[in-house]
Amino acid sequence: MGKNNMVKKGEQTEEKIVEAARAIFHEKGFHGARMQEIADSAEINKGLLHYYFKTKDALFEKVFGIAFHKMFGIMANAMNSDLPLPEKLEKFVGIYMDVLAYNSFLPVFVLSELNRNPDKFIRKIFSVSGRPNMEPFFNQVKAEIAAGRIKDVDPRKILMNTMSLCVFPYVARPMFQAIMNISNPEFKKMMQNRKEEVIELITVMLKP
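Just the structure block for this chain alone, the form predicted together with the DNA, nothing else.
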């Protein structure tokens, strides 16, 4: 009980730290984030913060790992199912748009950190268990093309276009809102219908 309480307290504290760190790293990136700010936001002091995570790097790794999994675990999940192609793409777009709706900062964070250190990322993506393996998807597309059911398009470009249409509006959100004078609620409304619109676009793109 004494021990149990302590463990529980410790877990709670660690959760608070990770959540505070997530928010701040996502918003400001690795170099922009301050350990002091994370400690304040988690309502503890720097000493304790370093007790849980010895270095800023360690804490960052924790946060980035979670974000990485959110971004690529999903992809693997949708892509490695054995749904027929149209349903698979629909599922992919659906899950992605849902995650993005609740994690606005996620893509900018992952993509800019990834840009800051591409080599590390490549190592990571090849070591992680849930690595998105695109071959099954690519083969499926080729089979559909061979059967004449879709247009002859490079499968890599299908993935590229689909992701662009899903993710970019979030990456460039402040830009779009500024140049087109869109309020926050209005933006959210635009994104609600987007799921269907993207699927329709992809469908048109693949029509033979």
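Having gone through the form predicted together with the DNA, I am curious about the other one (the form predicted alone); can you provide its structure?
Next comes a single chain, given without company.
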């Protein structure tokens, strides 16, 4: 086998491991996931898994980094686009909630890390993806306010409220499911419907 083919096969194996790990972290969280289970899902032996990722922490950091890089990219692309403000917010909510649904382990992990060591965690996530530039979005909101199309509201609050409405159900998911006695498929359906609900809430909040 040529060197290029070996490199390509190695990359494919790593991608397979990462996707298997993402699915298991999504289902069971960091603490519930087991390296043997991840190896079985990736259809490799545990020794090969440890060749690529020596510890579960290292594997989780890889999965986390990919997810956060994608999430920050979505924020930047949506908020810095030339779309009108209502369409921009609708696009942001839709894609952001899709990322959360695909990586539901993220919110609880982020909350845990922010409580444990916020400065270190912030440095780590910005080293992975860089700080998103929100200034174009903030300036667009200010222009909409000046034109009288939306009420006078701090642009930072719009971003904070929008993200909070999207992410909080995933943070409190076990509590919500226990209180409302809903299954995982029912929760997933509720989150799909929530995209429109979040947009409606933000629209009402911005109405002049």
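Between two forms, the rigid core is defined as the largest C-alpha subset superposing within 1.5 Å. Residue numbers count along the first chain shown, from 1. The structure displayed is predicted, hence computed values, not measured ones.
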request  = Please say whether, between the two forms, the C-alpha of E200 moves by 2 Å or more once the core is aligned.
outcome  = no
query = Quick one: once the rigid core is lined up, does R156 have its C-alpha move by 2 Å or more between the two forms?
reply = no
query = Is V108 one of the residues whose Cα moves 2 Å or more between the two forms, with the core superposed?
reply = yes
